[in-house]
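Heads up, the chain below is alone and in the form predicted on its own; it's given as structure tokens.
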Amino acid sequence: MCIPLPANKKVAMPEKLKLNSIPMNKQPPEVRRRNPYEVAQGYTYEQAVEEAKRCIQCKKPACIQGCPVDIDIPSFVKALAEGDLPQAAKIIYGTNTLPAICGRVCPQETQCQENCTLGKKGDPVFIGRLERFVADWARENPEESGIFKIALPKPTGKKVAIIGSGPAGLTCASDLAKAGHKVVIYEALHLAGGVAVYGIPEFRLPKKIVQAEIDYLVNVLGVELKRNQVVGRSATLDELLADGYHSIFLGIGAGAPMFLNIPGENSNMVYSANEFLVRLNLMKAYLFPAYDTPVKVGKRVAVVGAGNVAMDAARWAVRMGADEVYIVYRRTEAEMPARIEEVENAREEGVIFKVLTLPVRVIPSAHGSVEAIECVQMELGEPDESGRRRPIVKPGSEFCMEIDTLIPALGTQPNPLVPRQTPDLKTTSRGTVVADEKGKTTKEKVWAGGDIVTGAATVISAMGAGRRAATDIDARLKNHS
């Protein structure tokens, strides 16, 4: 359904503050149980511009300070209050090109909306969902936003690899392209995105929007992409170097999965998140037989883990008809990484939260099959390096879950093949690529952003990391032409 255009009439701007967010509707939680689709449904015009209204235009404002990618906030936001989507649109794109991923998984509440000034005396205006809506009007009404009408310079004559495409890799390609130069894409899978097609589930993310935002990066700012192709096997680094490229950007994400590394942990029905969520995100598993991976999963499953996969991880199982789903922590809520949203979505859906709760074994079958885990309870004691308390085991505090599905969701870990087959390319201890601060690797003309730096972390944060390197790259390019 398109988003219509109103007619163009300025809004008067809001006298009195209004401390209360516009509500965004969802799907019933009985409903959505059982449907891969999406569960926010967004704005409508008028509940955007009403949301937009709640802007008090701050002369400072430090919405722009938390924003990885420097979006001007009270820009567009002014032009959606006064009904101007097209300018709107305009700044959105301006130096986002992913804006309808962003404002759906990018986490708002600890970036643009913690800086907001309303957010101090009430609800911060919900610049994700605003900047969303934005989006997707402009993506179903191309011809009135004018966000494909764009006029590129000319060709530098500069060739740049990305390899990658993730948000990191997207992001330097777009800003690359936008500076006139010749931009290349190599991603290993079939489908382009990264952890936006493979990690992130329907339900939270819709396929169709990541394409879309593809298809503007490949049809509009003409980047090339190139799919099926494993860089480190098709090709090393330095082969694409001698090859014509003058620069290369690693946004390879941090792909391979963690384990507990605890007995029994080898049997059948354990899954790293990574895999789950693949089959289901990337394969379709939730479509078989209709397309050819299939996933098992069991009536009672526990998940490892309180991130945001995690939550991806047991809100899948629940709509793969599992009776009981289990999110297993080592802490309190509180100490939680997972955004707010998604732990009030899990629960409304039904999945139990077990906290301070540390699985020591998993127990097989006669048949090799999970069984059930062994655990034990944990406390908080002083913090940690990360800032939380750190949990410590209670003495006798044993007991057995009964499961019959383990999915460990703990984090990710660079996958080394790129690495490996350069050996000028600096690695930390965990795997991760040495890099500046503008994404400069050790290795001539490479650069690198994004979770193959920093480990995992949030898509934002990665589009931040790429448009940083682009910058430099750009500067360097035409410094040396």
Second form
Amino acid sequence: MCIPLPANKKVAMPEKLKLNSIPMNKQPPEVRRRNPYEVAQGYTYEQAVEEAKRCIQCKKPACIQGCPVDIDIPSFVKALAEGDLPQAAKIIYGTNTLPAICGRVCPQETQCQENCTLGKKGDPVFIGRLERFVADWARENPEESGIFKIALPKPTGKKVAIIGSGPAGLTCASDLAKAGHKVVIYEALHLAGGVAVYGIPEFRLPKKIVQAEIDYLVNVLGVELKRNQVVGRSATLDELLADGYHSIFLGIGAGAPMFLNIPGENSNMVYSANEFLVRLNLMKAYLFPAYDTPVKVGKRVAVVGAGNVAMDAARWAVRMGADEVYIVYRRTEAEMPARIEEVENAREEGVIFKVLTLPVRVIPSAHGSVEAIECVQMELGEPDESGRRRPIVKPGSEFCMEIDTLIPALGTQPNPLVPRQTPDLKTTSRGTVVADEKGKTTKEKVWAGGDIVTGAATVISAMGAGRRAATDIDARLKNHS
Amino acid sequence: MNRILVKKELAPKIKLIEFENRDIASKAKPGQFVVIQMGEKGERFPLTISGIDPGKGMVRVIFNEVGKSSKRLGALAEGEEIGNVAGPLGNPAEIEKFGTVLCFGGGVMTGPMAYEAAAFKKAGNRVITVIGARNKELLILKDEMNALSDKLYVSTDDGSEGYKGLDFLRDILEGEKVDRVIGMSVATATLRTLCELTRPYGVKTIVSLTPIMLDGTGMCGVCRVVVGGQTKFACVDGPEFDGHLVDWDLLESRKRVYSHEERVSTLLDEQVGKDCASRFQQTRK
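Provide the structure of the form predicted in complex with its partner chain, given the form predicted on its own shown above.
Entire complex below, previous chain first.
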């Protein structure tokens, strides 16, 4: 898949390293606090080329090693620096069918950009922004970019079922379709995209972009998409195999919400982050009553947790008109799992961070709605197994926060639907599916990847798992022809 | 997919729809439900399945036209397609030979109860059914229920037909040994009354709960109910639970959260719909 660098062509090194990156335009906080539109506006052509020119084209590019899907980053950046957008698009689409999503939501700062040589002295090359720019250009200029004109190999006659149309499933589907296999995706919801449609907000990832990436799979790569199919209920894995599928890839994610398990948590106006985000992202409750699904957001909202999902929920609450929105977290800012960029965005939008705080009880009103939460103060002790310092309750530190909306955003766990119906599929005590590094599960002909194997993680790591599984499935299918 | 084969009005504002969906029809069992969405802007709402015909690929649902979505569903004609239908969802009912089973179906839930009662009959149980409604005009499926039951009782809230209320159930429970009671109704208060009636007799009483749902696949947790002190998701752990262990206050409270928004949505739809229709007619003149 990788397109090698031209062997003899020497890339001109910039005379002086440009240590400062080109800033990207963003909606100002006071404006974006009140609208659902994308916060980061992306580079202009001039900005993108300027940023791409910062790349020094390392002989041993470390950035690629940081990319879970092995995009040939220096080559596409070079093409972009030379203004050759079709070539840049071709390189990216060669290894990544969801670049407009990745360019927006990948944690580049801990992946490709973390390894960037320039980053050792100044800002790294902002690879994510460049990927986004090229992907957006390619989508908006299909004729010129040529991404829709790809030659698919002769059909192999092999059929693969992909369960779940999230990042893992879509990547696996696209790789297998490009290898000539017949691919059918089964999606439980009425829209494809998985976490990209129900989890990640419009203001971080516009849904029309997700739709365009899925259209690409269906219209260009010939992947068949079956929506409203709750595998595990509508059909079991064995039934699919009996139905003629040669292999199955399980990319069903970690969709079941976790709660605090404290008294009063079933009061009204206590949402799982999943419910809150499904209402707003999948069902577009921010457009109620033009869309039928409502969402109630109070004036004082507390989101418990400090991952990306917590930031998303808090930032939606701001946009839905809450006066005060809190992130309540039991450790400190240094331990927050969210991307720094998202924490900064949330803070700029007015989200208040209450760290070293743990809710212990929900106090409901006479009408059954949350009225306050009782919290305790924490302090950090010795590091735990995750390497982060363990939070310990400070004795006698109880206090109350008056709030009217509580959103536990504590992460998610695998949905047990498919494992329950598939006894020969080995799972861990956490409910995740056991799979080797290639995604092969304990069940014959069944692979798995993404959050269903790792527990809640990132879009790009799920895509990497989808890719590795696709490679292995393809190899097995070709060997057994 | 999801083409409407048959549509009937069973009583004022109560409609029966049979639609074609081979996947669901080949898999569904009594007690399970489907989630329907009317158009891309529609909400996702659950309906308990009232019957299937795997040969024809037919799925039957019976519903009240109360809100915007159910009214829109009821407005579809035979031959038209329902946008999105996912299912079957939820756990199938526990159908075994228990002995004597008393099946209570209230209002539109008489539909799914008829489907489940037939399964109990087929499993070799003596089946006593009770169908209930607010008044005699709203009673449905009396003949069907009569045909499949060993004994049929009718109950209305106002006493316009059969027994008034559910107190007469005490006489049944005292008169003969009932091994299991199954209750279905969208009116939570009615199910609660049923469970309080059966509690002193120690008869295991299973109820099908209808909390608010969103995805119906275990993803959001809006349908959480407390049963025996444990939080359960009705969509994946239910929808049928031991009624004697259900926290009814919580369920009733949680079902009311969005009643205001539902009213707004429905009124707006009716009003805007009327405005559009009248404007359309004016332009045609």
